[in-house]
Amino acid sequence: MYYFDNNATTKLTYGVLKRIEEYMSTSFANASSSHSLGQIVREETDEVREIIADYIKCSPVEIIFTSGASESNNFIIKGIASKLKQVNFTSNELPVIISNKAEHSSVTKQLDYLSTIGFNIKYLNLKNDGSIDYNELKELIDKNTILVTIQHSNSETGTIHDIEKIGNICKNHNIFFHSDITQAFKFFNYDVTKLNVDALSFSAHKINGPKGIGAVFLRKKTPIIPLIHGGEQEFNMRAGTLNSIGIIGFGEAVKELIDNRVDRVNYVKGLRDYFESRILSEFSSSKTHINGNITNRMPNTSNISFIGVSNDSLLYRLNKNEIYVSAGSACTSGSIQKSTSLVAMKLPDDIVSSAIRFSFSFENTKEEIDSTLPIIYKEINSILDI
């Protein structure tokens, strides 16, 4: 089995799995309970809150646990937008939210919904490499702009946006700024004060932690309406019994990340560069195209179009060979659709329809690449000969 789909999800490390198993056998109480068993769980989950807060350099009370990045994005965007509209706008005014169409679907579909209930959504144009024009961002901002939501890195191409620059622009215009850092969380050393960001979304399963647990950074005093009402959990911001097992696994994954981040970044970049150099030297350059910003992208991501080869056909054949890759985002219920990111980049249809994403992990090896490339070549040539 060759798994190169780590932007979709990652495998639990042995350390994370072991920590979860140990925790499940000893801790089961509700963190909201007043008895000593519940308080022990509360202390353990608060320790994780502190670990994550230290990693991104914020206060522990600014970390709120969620079920994952999609919930985090919905909580932040709907919550801030609804609160600001309620407080600052009359019924005939439309608050403005600025984003781009290559965001995660939990952002774009949410913005589609908000556009139907009294919000004006403005989208930045993307360059052919997936990057944005920061001057265009300044031009789109007007007196009714309340929020900018731009991801740190694109999951399909790996293209990175300068969120510090965006944060400074928003601060200068007194606009709230949210960034989905789910894909980039494991690659960067964050400092929320330096970034001038008001909210961040991220998730455990992208950093070799468990699924079903994520978090947001929400700067103190940021106006927001809770997405889930009920109990008083998470500083009255997110009702519901804490997923303590998921939180413990999340914390262990972050601890391992802190200890190994630089080595992992250098390693996966080396793998990705080796993979692409082999592809470009051994396959016709006129038949390949690397998508995204080649010099400014996540170190593990390679989005390559094999011109003339339908990506659904190639995915099917690679899957039969137990080579697991993707045609884009993993949020389309297993269906293969045109990449929204590549379409937003205005790339030709032959590039869009033939794009395959390879996303590497520190657990992958050069030997795996050496073993899979002949199979990839064979299947591509087989498709072209049909």
Ligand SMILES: Cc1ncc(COP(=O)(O)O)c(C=O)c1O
Second form
Amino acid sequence: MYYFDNNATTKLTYGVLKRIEEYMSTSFANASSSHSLGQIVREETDEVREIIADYIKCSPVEIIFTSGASESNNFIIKGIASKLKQVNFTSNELPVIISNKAEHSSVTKQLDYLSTIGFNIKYLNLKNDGSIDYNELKELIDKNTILVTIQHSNSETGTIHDIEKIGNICKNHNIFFHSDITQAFKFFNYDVTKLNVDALSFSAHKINGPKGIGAVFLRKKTPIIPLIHGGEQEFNMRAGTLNSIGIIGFGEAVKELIDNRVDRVNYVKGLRDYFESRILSEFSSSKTHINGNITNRMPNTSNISFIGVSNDSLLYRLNKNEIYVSAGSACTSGSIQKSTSLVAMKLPDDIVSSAIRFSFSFENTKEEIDSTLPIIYKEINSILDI
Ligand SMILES: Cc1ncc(COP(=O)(O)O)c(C=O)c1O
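Now that you have shown the form predicted alone, what about the form predicted together with the ligand?
Below is the whole assembly, all chains and molecules, this chain first.
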């Protein structure tokens, strides 16, 4: 089988799998228990907290474990927005949050909800290549703006936003800035001592770690109300018994990432560029369209529209050949919904309805691409002939 859907999720590396297996067979105590078995688990999970904190250059107390990036996004946005509304606004003033419509649904649907309970949500326009206009951001900010939430990179097209620039704009206006770095985390070297960012969300399963574990970076003294109330875990910020197995796997994945990040980035970019050059030499430029900002996007992502080829049909045919890719977002019934990002980029319908996302990993090979391309060509041509 050929797995080119690494923006949806990634496979555990052998090292992460081994570490989890080993850990599961020896450790089971509750990190909050006061006996020594619990203390050992607490120390082990705190070591992971330190590894992540060192990696992004923050203090360990600024790392809070969650169940994944959806929870991280909900915790940060709802938590900061509701605290600031409580403290700074009268009942008839609407605090403003600025974002864009190509964020992950755990941001956009959350913002839809917040708009029903007394928040004013403003969206930046996206250019056709998915990038934003930083001057528009400055223009949208007013005295009621409390929070800007903009992802570092888009999961569907890979388009990257300049979070340093956004952070500086927010800092100049005294506004909190959150970025969902779930997709970008494995490609960039973050240094929060230099970035004007108050909170970051990320998740282990996008970096070859386990599912169901993620984290936030939350800068000290950021006003926030917890999302999950209960026990005193995570500095009183996130109640619930720590997912110690998940955290250990997350830690192993981050260690491997730290050791290999630059090599992985160069390798996967080479693969993606090779794949695109082969596609572009097979089909004329009027039959294909690469979506996203091609000079500023994640190195592993290729979102291509094959004009006249419905992505539903192509996905179905590739799936039958055990080539796993994605298009738009799969809804619970398994059928394809239009990509919210491509729609937000105001691309014409023939581009949106024919877009397929190939997202590679450092575990993919050129041989895999060479083996799948003839199948991809054949299926495209047979759809076009129908
Ligand atoms: C940009 C982005 N944010 C958030 C999420 C949600 O992550 P999780 O599955 O860990 O909740 C995803 C997952 O697809 C994503 O791509």
